[in-house]
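First, one chain by itself: the form predicted alone, in structure tokens.
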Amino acid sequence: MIYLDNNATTRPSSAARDAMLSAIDELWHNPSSMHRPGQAVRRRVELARASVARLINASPKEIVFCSCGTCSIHTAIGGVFAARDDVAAPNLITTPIEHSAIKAISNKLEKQRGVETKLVPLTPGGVIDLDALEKLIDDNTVLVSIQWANNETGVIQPIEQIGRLCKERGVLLHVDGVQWVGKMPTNVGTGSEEPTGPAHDDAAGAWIDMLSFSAHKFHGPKGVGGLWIRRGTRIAPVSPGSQEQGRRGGTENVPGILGMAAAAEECLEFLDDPAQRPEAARRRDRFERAILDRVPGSHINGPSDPALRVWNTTNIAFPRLEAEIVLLMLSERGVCASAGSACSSGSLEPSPVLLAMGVDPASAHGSVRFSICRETTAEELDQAIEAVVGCVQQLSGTISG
């Protein structure tokens, strides 16, 4: 199979799966205890932790581990406002193109709190509209929280201009970074050493209060994930413990967190490499230009140009068909893909994300988002261009006889 589906999730790799068959057979004491076996396993969690914080250039300390990108969304944003009994009114400022998980904790929110959940409107292409941004803020937001890079066409925010928005309006930011997060550099700038090499070579995390990512969608396991808090940063627990330095409660997940670290070091080791991501990139705009090419009337959901989405995603629309059917198509043909967010698979209605993106219920409907890895190669993507070109040419055809 060629697996083109790798914004729900990566194959983990060697190097994560033997740090996590390590702890299940020898490091499977509990980290808390205070025997000599359990110490070395919290020494091993602390290592670990030490290798996830330097792929964001972070203090280790500042890292808590979660279950995965939701866990840590929601501990992120809720911990935020139960930390903020002293608003009367307070409201959340968020985007109509987040991850289901932005949804369920504002609605959470709502109802037991009463906070107002405001929508920052979006520009062609699905970037947000920053001075709608600024205009939303009042002196009772407590938080704006934006994702990095869009799950479903790859969207990059513009993060640094609304941390800088945010600073100037004394807000928090909280970041959604599961697509960015070992895919691009990244750099909080809280770590003990000056980085120098291309993996943190980005501005933006200077500006980030909380950043929330996981480890599946960059080559580790699931059912581990991060969230990065700067220090000084008001937030109360949403899962009282002794764990995670009270911020987060339960027994830690040592395998995952053992693999996590692994496949972090990778990742640092593939955003160092100058060639690696510009050509990773490459190998997906040559993909999508071919089947714009010989499809007929398809087109890129999100901003025509690639540099303004992650190097790994692309959302194609074609029009007058049902996904569905082109991914089911695409999968006995050997290719597999998505229909948007593995979080809201099974629903036959198109992408909330492209409608409020303004993509019209026609293109929404038969839209397919492809999404590579770095160990994708381009002879998987030329044998995929014809998969896909073949499956939509004999649906067309359907369609016009």
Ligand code: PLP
The other form holds:
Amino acid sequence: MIYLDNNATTRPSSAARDAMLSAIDELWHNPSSMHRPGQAVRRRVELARASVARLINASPKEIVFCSCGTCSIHTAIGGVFAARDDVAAPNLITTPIEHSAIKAISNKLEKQRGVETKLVPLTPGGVIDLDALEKLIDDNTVLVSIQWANNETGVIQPIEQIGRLCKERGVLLHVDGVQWVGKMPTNVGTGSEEPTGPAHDDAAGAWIDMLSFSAHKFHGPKGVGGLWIRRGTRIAPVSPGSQEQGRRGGTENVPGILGMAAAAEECLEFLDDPAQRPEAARRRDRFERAILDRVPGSHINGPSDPALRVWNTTNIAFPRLEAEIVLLMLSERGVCASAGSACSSGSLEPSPVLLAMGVDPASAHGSVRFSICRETTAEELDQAIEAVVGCVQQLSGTISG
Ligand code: PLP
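Rather than the form predicted alone that you just supplied, could I have the structure of the form predicted together with the ligand?
Now the full complex is given, and it begins with the chain already shown.
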């Protein structure tokens, strides 16, 4: 099987698996217990927090463990609005291409608190229109929430410019980094050590107030996510309790947390190696180039410059074809890919993300997302190219015949 659906989830690494198994077998005591085994587990959870914090160069005290990326997003956005009952008619600014987790919490806030959601328009290619964002911010704007990288296209948003704008206007910025953290350098700048390697070669993090991420997108386990909250950010707990310094209640998922930390350490090694990420990017670039060259009429959804998309993602439109059929045929030939986000697949509607980016409906219907990981080999991609070209040629023959 050639797995090119890493934006849906990644395979847990063996280090993550070992850490989880040892937590299940040996570190099963409650980290809030006073006794010796409980305190031993507490120490391991705190070491894990430090590893996860290092991945984004944050202070460990600012990391809140959550149950997934969705939970992290809801804790951040819900928590900020829960803390701001001083604004009579508050609004949230976000984009039309966010993950459904953002839409779910904004709908809830609208119903329960009358929070208005404003959507920033996109420029062709899927990057937000910064002038439009500036105009949308007003005295009632409490929070701007924007994804760092899109799950369907890999398009990267200009977080540094967005963050500068938010600071000028005194508005908080939450970033959904679920498809970014672990794959790209991240530096929120509150870690105790001065970072030296490429893993933290990033200027945008300094402008962010809250960052959401999820372990299963970077070879960690499912069911555990992280929320980084910059010290001093006003936020109330959405799920109150004594754990996580009162910011998220509930006994910690110790196996998940230790698995996430092991995965974070490996991501740091990957990111700190100056060769590995560019090599992985070249594999993706070669894959997409080969398909575009061999399939007439196919094109990339998003900027054609691959550097403007996260190194692991490519979303290719095969106009006139139905993505679902392409995916089923690919699956029969041993290639796993997807269309739209995993959460909304199973529907025959074209992806709302692609439509919001201005992709025409015929192309959106026939668009397939391929997402590689750091372990995807050139040989696997060569086989996948043959499978994709073969499927598309067969289907195109059926249409024209
Ligand atoms: N945000 C983005 C951009 C995502 O791609 C996903 C998952 O696909 C999420 C949030 C939700 O993360 P989780 O699956 O951990 O809840």
